[in-house]
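Presented as structure tokens, the chain that follows is alone, the form predicted alone.
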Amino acid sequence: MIERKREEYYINVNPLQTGGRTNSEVRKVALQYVDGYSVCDYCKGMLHLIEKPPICDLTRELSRFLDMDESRITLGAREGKFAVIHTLLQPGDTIVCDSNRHYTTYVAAERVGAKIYEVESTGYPSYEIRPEGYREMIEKIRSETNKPPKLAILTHVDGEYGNLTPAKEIGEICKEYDVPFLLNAAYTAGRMEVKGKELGADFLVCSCHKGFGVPGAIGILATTNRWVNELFRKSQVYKKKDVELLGCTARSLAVATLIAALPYVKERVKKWDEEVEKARWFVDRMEGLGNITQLGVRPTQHDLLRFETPLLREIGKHHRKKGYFLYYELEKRGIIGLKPGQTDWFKLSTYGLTWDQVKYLYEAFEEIVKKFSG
């Protein structure tokens, strides 16, 4: 028997997992739809049109929630990115994206044979992506290839520093050059309000197991009316099947639980300002411990936090468990989510924690520093 009791017995601060925590209602639905093809009892050939359970209502509601025209369920944000790239690009075509992009953005482009031009960040310590960098890179691509890129991709919030990049400004630049704009909202949609068309996005991808509090591998791919017929084109032989999605995607508990989670998600995005406030409070206290610094844009605009921690590295040099001391000391205090052995730097997320839990998290670090730095 493989047991996992992390969420029940610990405060989990792993940035990959905090936005994917499920609630009790979602877990009840998961048990009912745990079998492999459970949502297909009444399928007529198209996943997004199934009425029982109401997946057809879900996709329409997701489009409204994300301010897009049409949506499909995918197996994750990466599959959505590849679907867009494969639809728009041929081998040798160009893409402009941010240097903080997730590795799957690059891999998806490689799979098609496209060439990526990256907008570099400002580097240490903020690693900021500036909108004007997209204009400069589009101009560079036009100068080198005599045509603009076929696609621009922005990581709305990156998974390394938690930087929230001004998507609307980049969307306006892309519109000026008539470059289709794909927004990767894996770390924003479901946490905060994301309005795709308002931000100028032609395409929007989401990671529901990262931001919508659902189990399994599931994402959303949304687009505007301009691109519906291309992106969601049907097979010439199997008339009901979307080519880019290989017909159907999430087929069991993942999509059923998204139906249950969406009302909850709609409410929790309204509390985003408080989530940012908690993260900023935690940063202020951590930096007050001495020789610990938040990397990324300041003040942070997201719950994902990366700290540079020379103070903890020095403690590790003299501790019998070396760099692993921090992991074990936190675990003793009921806190998990940091990678074992990391004391030069680490990432964590305060998302979904109560104020009491955020304060307890800080007090745990304070206690560890006082215990070993004297």
Contents of the next structure:
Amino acid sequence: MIERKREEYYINVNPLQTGGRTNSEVRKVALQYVDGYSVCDYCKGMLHLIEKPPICDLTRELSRFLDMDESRITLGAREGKFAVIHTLLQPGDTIVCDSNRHYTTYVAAERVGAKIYEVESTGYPSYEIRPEGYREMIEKIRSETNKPPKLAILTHVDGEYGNLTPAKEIGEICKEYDVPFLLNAAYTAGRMEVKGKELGADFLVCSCHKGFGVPGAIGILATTNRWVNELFRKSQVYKKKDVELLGCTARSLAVATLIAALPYVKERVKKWDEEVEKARWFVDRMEGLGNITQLGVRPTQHDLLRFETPLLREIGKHHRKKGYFLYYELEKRGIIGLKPGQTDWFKLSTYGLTWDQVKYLYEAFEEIVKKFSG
Amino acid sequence: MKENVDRTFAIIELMEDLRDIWRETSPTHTLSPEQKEKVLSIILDANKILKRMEEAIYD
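One more: the block was the form predicted alone; return the form predicted together with the partner chain.
In what comes next, the whole complex appears, and the chain from above leads the way.
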């Protein structure tokens, strides 16, 4: 039998996993919809039209929640990105995106044969994406190809530094050049309030197993009235089926649990300031240990934290377990989620932890540092 | 026997509530007075449901 009890035994700080942790109400629904095709008892020919369970209400609710005109369920953010790129671009067309992007942005573009132009970040130590970088890159593409890019993609918060980008300003630049704007909200939607149209997004993609506290695999692809017919175009033969989505996407417990999770998600985004407060408290204490620095924009605006940790690297040099000491010492104290062997730097997330857990987390680092340094 | 199906789900659901408490209190699982009360109440409810199910099987 395979088993996993990590969330129950430990404090898990893996940034990939903290926003996808489920609550009991979500798991109760998961139990009932665990069988394959279980949401298809009353099929209406298309996933987003099913009334029982109320998936049709879910997609309407999601559009309102994300301030977009129409939404569809996908298998994740990457599938949403690919659907948009595939709809808008032909091989050889260009995309402008940020250099902090997820690898799937690149791969999705590659699959279509599009050419990517990256807006470089400011580099060490803040790795910021400047809005003006988008203007400069659009101008560069125009001068090189005699036309603007077919699409601009922005990673709202990236998975390396947890930097919250100025999406609204970039959205305005895109509007100025009439470049469709896709916002990748995988690390923001479901954690904090994201209002797509207010940010100027033509397309919004979300990862619900990353940010909506559900098992997945499930995401959201949302758009505005301007693009609905093009993006959600129907098959010539199968009149109800969305071509880009290959018909129905996330079924069974993935979509049923999203229905159950949405009311909780609507409440938890209201507590985002407290999540940021916890992250900042933790950064402040960690830096107080000496020779540990938070990379990325400061003060942090997100729970995903990247630390540069020469202090721990030095300890690792003299420890019999070398760089692995940190992983084992944390595990002994009931903390997991850091990559084994990493002591030069690491990423972690404080999202969803109680204050007691955040304090425990810091105290574990403090204890380890005291035990091994000097 | 439909009642026993419902009871089976009711017990699993109670266990999921219990699981939330282990998650919130990991890794030490030190319970506050409120959490202790909640855990005991879940155990009590689960026992009652199991007892009813057992009786229904014997009937």
